[in-house]
Amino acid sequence: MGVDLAEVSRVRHLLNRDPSRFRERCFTDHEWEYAHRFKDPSERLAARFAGKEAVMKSLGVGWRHVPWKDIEITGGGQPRVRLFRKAAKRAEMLGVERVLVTITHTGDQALVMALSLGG
């Protein structure tokens, strides 16, 4: 299990400072496009950022071992997790077959809980 809380204002600051770098480092195209369907993408991006951290924690690793873009949190409806490259290898090593997430966010904070499930 993993949980993470992200400050929406911090994500908004990063978006204002250097959106290209933040996008390239942390988000998949799907995540970026989904968040930018909304007037203020900061809440959704904060939720995706917290989601990635929560998933990493549920896999027992941090961002130094699994790149941010190796985890994708889908948007619209029930959130789903897609794992790629190092994240997928880590999940396979642990016998994780599925990762569940739940997301809640306000104008100020995004909270995500992740649960990695085996067979």
Ligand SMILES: CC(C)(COP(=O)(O)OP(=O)(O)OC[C@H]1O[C@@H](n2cnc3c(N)ncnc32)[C@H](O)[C@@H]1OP(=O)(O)O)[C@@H](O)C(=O)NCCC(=O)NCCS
Second form
Amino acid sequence: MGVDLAEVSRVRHLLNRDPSRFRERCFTDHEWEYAHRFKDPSERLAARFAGKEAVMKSLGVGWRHVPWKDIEITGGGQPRVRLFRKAAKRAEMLGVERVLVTITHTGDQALVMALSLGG
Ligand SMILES: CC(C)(COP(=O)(O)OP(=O)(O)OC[C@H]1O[C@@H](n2cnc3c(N)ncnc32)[C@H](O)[C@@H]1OP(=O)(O)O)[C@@H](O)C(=O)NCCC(=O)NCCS
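Same protein, the form predicted in complex with the ligand this time rather than the form predicted on its own?
Complete assembly follows, chain above in first position.
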């Protein structure tokens, strides 16, 4: 299991400072486009940011070992997790077949819990 909490204001600050760098480093196209369906994308991006960290914890690794974009948290209804490259390899090594997340956010904070399940 893994959990993480993100401050929306911190994500908003990073977004305003250098949006293209933040996008390039942290978010997949799907995540970016989903968040930008909303007037203030910061809340959904904060949730994706927390979600990636929660998933990393559930896989027993940190961001030094798994790049942010190797984990995608989908948007639009029940969120789903897609793993790529190093994250997918780590999951395979652990025998993890499914990663579940649940998300909640307010204008201030986003909280995500993740659960990595074996066969
Ligand atoms: C899903 C629901 C309980 C979310 O609660 P909320 O207090 O409004 O908002 P929260 O911040 O706690 O949760 C938002 C997150 O819930 C998740 N969520 C949305 N729909 C979900 C679902 N069907 N199942 C599980 N999680 C869901 C999403 O991850 C969302 O975050 P995101 O937009 O960043 O991906 C609420 O929006 C709801 O009941 N919606 C009704 C959906 C519905 O019946 N739709 C009918 C048409 S399909």
